[in-house]
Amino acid sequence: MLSIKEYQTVATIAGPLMLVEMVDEAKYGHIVDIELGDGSIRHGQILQVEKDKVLLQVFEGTRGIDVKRSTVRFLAKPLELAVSPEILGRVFTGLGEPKDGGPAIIPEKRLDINSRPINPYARDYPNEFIQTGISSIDGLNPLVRGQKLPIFSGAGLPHDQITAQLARQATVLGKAEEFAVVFAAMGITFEAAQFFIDDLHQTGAIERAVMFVNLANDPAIERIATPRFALTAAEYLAFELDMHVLVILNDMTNYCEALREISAARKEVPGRRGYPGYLYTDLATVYERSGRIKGKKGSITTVPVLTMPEDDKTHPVPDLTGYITEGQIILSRPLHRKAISPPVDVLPSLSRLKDKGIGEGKTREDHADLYNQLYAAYARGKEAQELATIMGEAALSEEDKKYMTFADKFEAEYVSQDYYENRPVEATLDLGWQLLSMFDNVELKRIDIKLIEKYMPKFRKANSEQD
């Protein structure tokens, strides 16, 4: 076992990095305490070891450090999170220290935050539905336990409200199984952080939540550790306490900016747009810690949030995230301008595992056929709207006008809902049938006729009574 050692051999400082020489038995990932000349303590982590030279990242930044008067204490252990069931209901800093004024956690154990991704052989296939209460997700892009489903957003779009709604409303159906939310905020403003904390407290959702908050004015170095602290807490709740855990990572773009900053300070050869060449690998080490494990009751489902610079889906962060995750929920600026909330653009959005989490015994037997028909009708309506823009509405056929009307009603009634409206999945499915009732049976080509005969009559009857 390595012992604690002290050195006064700091050679140079560059940005958030510190080089210490003549060090023996240092290991990558271990943490250090740095005692300054005035007696104050800062903390750091080993980034690189080369013979007797060690490169450190200093969490609180290196400003004000006197190289000659500083002592570096190598603690011979990695960054760890103290865990126990009492972490539920608590708010922590990005480095796992209590931030809510509550007492320190008395740990059952301390876990290394650099856990490995789940072994593919040990993975169990995601196949159980998670109800979010948001129709554009539950009805069209269902979230499945163990899935990684990112939200692609942009500056000024309401991703904070959507993630807060997910944290409040997400639940598993059927069995009385415990559900928890782990929320990691990275590089967000104080106002945004306070919004999440206040919202969870006011709605009582904080009782089943754990929050890790790294603010925009906190050190960028801390941002790299924050999602790993969050996922370590999730692994403890899921695989040791048998809970189903939803992890929300907001905002992964800020995380990647911190990686780029450290990479530039280390003078590494940059990749696309200045991001390090190992960005894909680094993101995979975060995302692939989600899932289900054979023989374990719990699960980890992850919803990362990415703000795309200039709404560019080809930007390295959303582009690489799309390769690792199982789909994406895309927010639309045009829908936001039309006051559609949440402004989910359902046509390019996708949940690759949706077919595994729906159907009889999970949601309802008509779910798959219904979302296929809704997609088809909405796509036809959007095409008609584009034609009307080019040629004028007078040039459209009566059928095109009908689909255009459907598209408007679909956005206003199905996609749009209040951020505090929690729609059960049955209500979402019924709303889909109600919207499709404006079409004749022969036009509903993607739904089995037996399902039409079973579910449609009551909505047609309701329409006739209104008329």
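Numbering follows the first chain given and starts at 1. Note that the rigid core is defined as the largest set of C-alphas that superpose within 1.5 Å between two forms. Predicted, not measured: the structure shown is a model, and the values here were computed from it. First, how it differs from the form predicted in complex with its partner chain.
Relative to the superposed core, A284 undergoes a C-alpha shift smaller than 2 Å between these two forms. The Cα shift for H367 between these two forms, taken after rigid core superposition, is 2 angstroms or larger. In the core-superposed comparison between these two forms, the C-alpha atom of A377 has shifted by at least 2 angstroms.
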Given for the second form:
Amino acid sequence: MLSIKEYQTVATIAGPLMLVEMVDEAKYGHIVDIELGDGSIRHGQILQVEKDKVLLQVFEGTRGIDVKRSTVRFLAKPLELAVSPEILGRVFTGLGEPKDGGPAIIPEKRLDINSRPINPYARDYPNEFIQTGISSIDGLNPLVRGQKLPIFSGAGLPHDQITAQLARQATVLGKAEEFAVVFAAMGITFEAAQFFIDDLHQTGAIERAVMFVNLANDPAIERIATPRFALTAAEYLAFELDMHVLVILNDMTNYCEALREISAARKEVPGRRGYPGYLYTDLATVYERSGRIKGKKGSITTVPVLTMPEDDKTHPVPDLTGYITEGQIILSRPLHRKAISPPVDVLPSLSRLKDKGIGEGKTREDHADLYNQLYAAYARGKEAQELATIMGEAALSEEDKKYMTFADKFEAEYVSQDYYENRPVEATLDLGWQLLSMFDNVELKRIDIKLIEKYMPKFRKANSEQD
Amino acid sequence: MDTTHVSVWREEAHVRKVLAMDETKTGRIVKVAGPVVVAEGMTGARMYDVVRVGNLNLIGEIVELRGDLASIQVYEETTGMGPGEPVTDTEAPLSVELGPGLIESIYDGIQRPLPLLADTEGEFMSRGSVMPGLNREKKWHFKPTIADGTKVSHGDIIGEVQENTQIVHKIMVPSGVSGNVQNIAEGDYTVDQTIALCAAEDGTESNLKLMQEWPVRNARQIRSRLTPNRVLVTGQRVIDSFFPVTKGGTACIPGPFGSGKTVVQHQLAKWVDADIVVYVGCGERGNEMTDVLMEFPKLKDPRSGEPLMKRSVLIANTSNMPVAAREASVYTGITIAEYFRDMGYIVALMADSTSRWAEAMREISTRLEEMPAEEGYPAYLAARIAAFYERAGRVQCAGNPEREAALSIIGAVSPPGGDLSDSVVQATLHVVKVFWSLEGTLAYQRHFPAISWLTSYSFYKDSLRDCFEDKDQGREMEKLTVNAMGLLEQEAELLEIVRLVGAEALSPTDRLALETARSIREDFLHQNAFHEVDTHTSMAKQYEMLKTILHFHKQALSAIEAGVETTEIFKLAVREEIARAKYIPQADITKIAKIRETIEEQMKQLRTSAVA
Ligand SMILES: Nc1ncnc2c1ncn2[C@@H]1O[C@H](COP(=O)(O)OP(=O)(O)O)[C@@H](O)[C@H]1O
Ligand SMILES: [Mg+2]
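To test you: the structure above is the form predicted alone. What is the structure of the form predicted in complex with its partner chain?
Time for the whole complex; same chain goes first.
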């Protein structure tokens, strides 16, 4: 028997917060229903309990709530998601309630959306290469199953196209396994969300998708719960139904702003740019839910999307994200202006888990050396590009000119590709060799000489035939 | 759903039930705010006592006392906890268990064995579990090294346990115990069985066991401190040759995300020439710990040929695990490290990342509503950091037989935005003797380790020469590194000139300096952690490699004097051999000396054709 207590002792309302007094037996982290004078219901969560005083955050905001006529019901449980296989194909609100007009989920079970941390000992290391068909990812920053790899974007950059392309193309080579897509929208526009959903419709993937949608005009505080609903659904699908789940969280900057709003309302000592000091820990409890677990078939691969305010990578949201996630794909405005699409800024982008996902038997033996060399050459070419913009091309040495040509070609041919082009990884690797064929062996220090001898000749030959 | 509705009226006075409770030992929760819980009725409790909190019996530690109120940092998630629930004082400070069974363990921040937790509770961490750090069932074979009647006191070694094929675990008399040993006998014991008695002069008897306990926040005792003067060889060229750390020394690695802090820490954990490695994953990624767990049993220690796991202890309190336990994790790690040091071993501790530890302090401090200093960190941040690194050192251990040992600490620091003015970086730089500055720009070029050669430093450089058995070679290596560093500094200046007036302005010797500096960077400093040969380099090989690069430089200088064009020099085939010297296995390092001969031959040819 669940004991639900009801109080009409609201003392203060400030911002998204409410203080309720004379409460007996409130528990930290549990949820409440707030019934307004007009009978409508809002949802809240306990942030702090001190003696009989309870501080609540109200997910839908406090507008229109008054002190006298509100009744707060303490539900004596944490925020939960009702799950069953029926969640596939459904759309929920940011608070986990059906939004698509469909029936309520008949729960197989209810799961606490905060879940619990994975025991590090129980983790299995992600090492299965996911082919995305995007060269700047597959060739240089390979994604593996169970990885959390965010996209650092900026206002107006095409992250929606990239996430759609990922959802469309991502496959593990040679395997046909149960997969699912979980999409959490946090404060993005209707258009952006619809673009993604339409794409899922077109490919038929919609039936294997679960969506939690909080749009720009939906309550901001709700966004604190949205990614947790999504990851709870993902954990259920991955670790109980053995599916390989791709989770897209878009946009984590909006999530962080909601956290900041709560923190400010609580008058907490602010950290950098007003974000709370616990932002790192909080983000970790979201991102670290990705992964693989020993003995379980499924996996959770997460691609969070965030917009960097002023394209600044050192802003707390991208900064703390990068400190937690296993790499980052960074989009560049200058490349976007040059019409390079996807405008992946290759140098600062990184996949930390690539090393165990590539190589012989996974992609190809030359993969690691090849990307190391491409990076080194492109970095040098970029420097030359910069030098050329300062001093003019004429001031460059012959060497520098060569590297600059390489960088230009690399951006135009390797990084740039159509959003509907699905390049097999071998094609990506060959493209790398082809670009490097303009250099002598001595310049290819990062590649094992045996690999050069094995893979390079046909490209050098093709070059000399062209000449 | 069957529900009971209880209405409460505004006017109704709040009645708090005062339950009968033990006067000193049990209090009641009055406040829950995230990881901090306040309990009343705690008169008699002491600071840093461990308490059991709430109906779930979570583990916590008292961090503030005010009247009968105790503020407690709880090592587990507090959701579902509320006022009125009990808090029990265990009357003991947070301690770790020390004894056979530590090696090859992986613990959370408060020494709960993670494999056991996974076995008993599943893949996800549950709450309120109590698990001893050491296995109580396993028997260890104990061999006394002293006889009955020996007078012993704190720190004396009374016997040994062969913990695994590599580590001999010395059993020491715990602090506060002294007297005559009786009934000591070889045999198989569990860690908490009595292996001997110790009769003090006042007639009191203590039981000696294979295990002892130690409060983590206190440094373990030593006899005296010595100056760390031997290099802790890491096999990482930029570190050993240019910015070495010593056995007993301290180092820090700050850098933005993705600059290579963790890879350097992993590399050191793998290849340092220490007897014991304690690796603390403090508030970082789960998969990084998995990586260590999967690799260490497979990788072999080049000195012993044994799997690296057999000398390692791992502490994993990842970023999503409770923040208070993260705060404790570095102390748990350092105490275990000190314990092995006390046996006379060379121990190295890596903490990745100390920033997460500092942030945990900040998080707790904020919830305690303490006055913040810079960036919201508590005012005692710098003091805590200093006290932590002070636990490193080369020492004369307490007790008999006399023995020397060392404990090195290498801490990663993760400053926001990579900004080195960050409080944690600054407080750390105040105390550590080695600074490996990781630069984002180098990492973007995939120049790894991305340790900046211009801003990093080591106060232990003078110890480098003693790394070599041959004294002359040691002195020569010292000169080579000075030489190489000079060229790298010159390169920075020359590149500045190029940026202003273009490459045309450079003299042939300047061009050569640029090329050699590039060669030092690419062929020596750059080291691929994931290449099976390149992953670590012996001191002897480091010497050969650097000598060869600078030999080319010297030879090229005289060729230029003889009128050879720099473009000709740069085209020499031998340069490719120099570049690939890093991939020559240790067994073949004489091949590197051969490259120097090839250099001379090819240069000679150039000179002759120049004259002709
Ligand atoms: N010595 C190295 N050799 C090769 N790759 C490296 C090396 N150091 C770092 N890396 C690369 O850089 C990535 C990030 O390094 P990591 O140590 O995880 O950074 P941080 O801990 O500073 O965030 C690694 O995943 C790896 O790909
Ligand atoms: Mg790291």
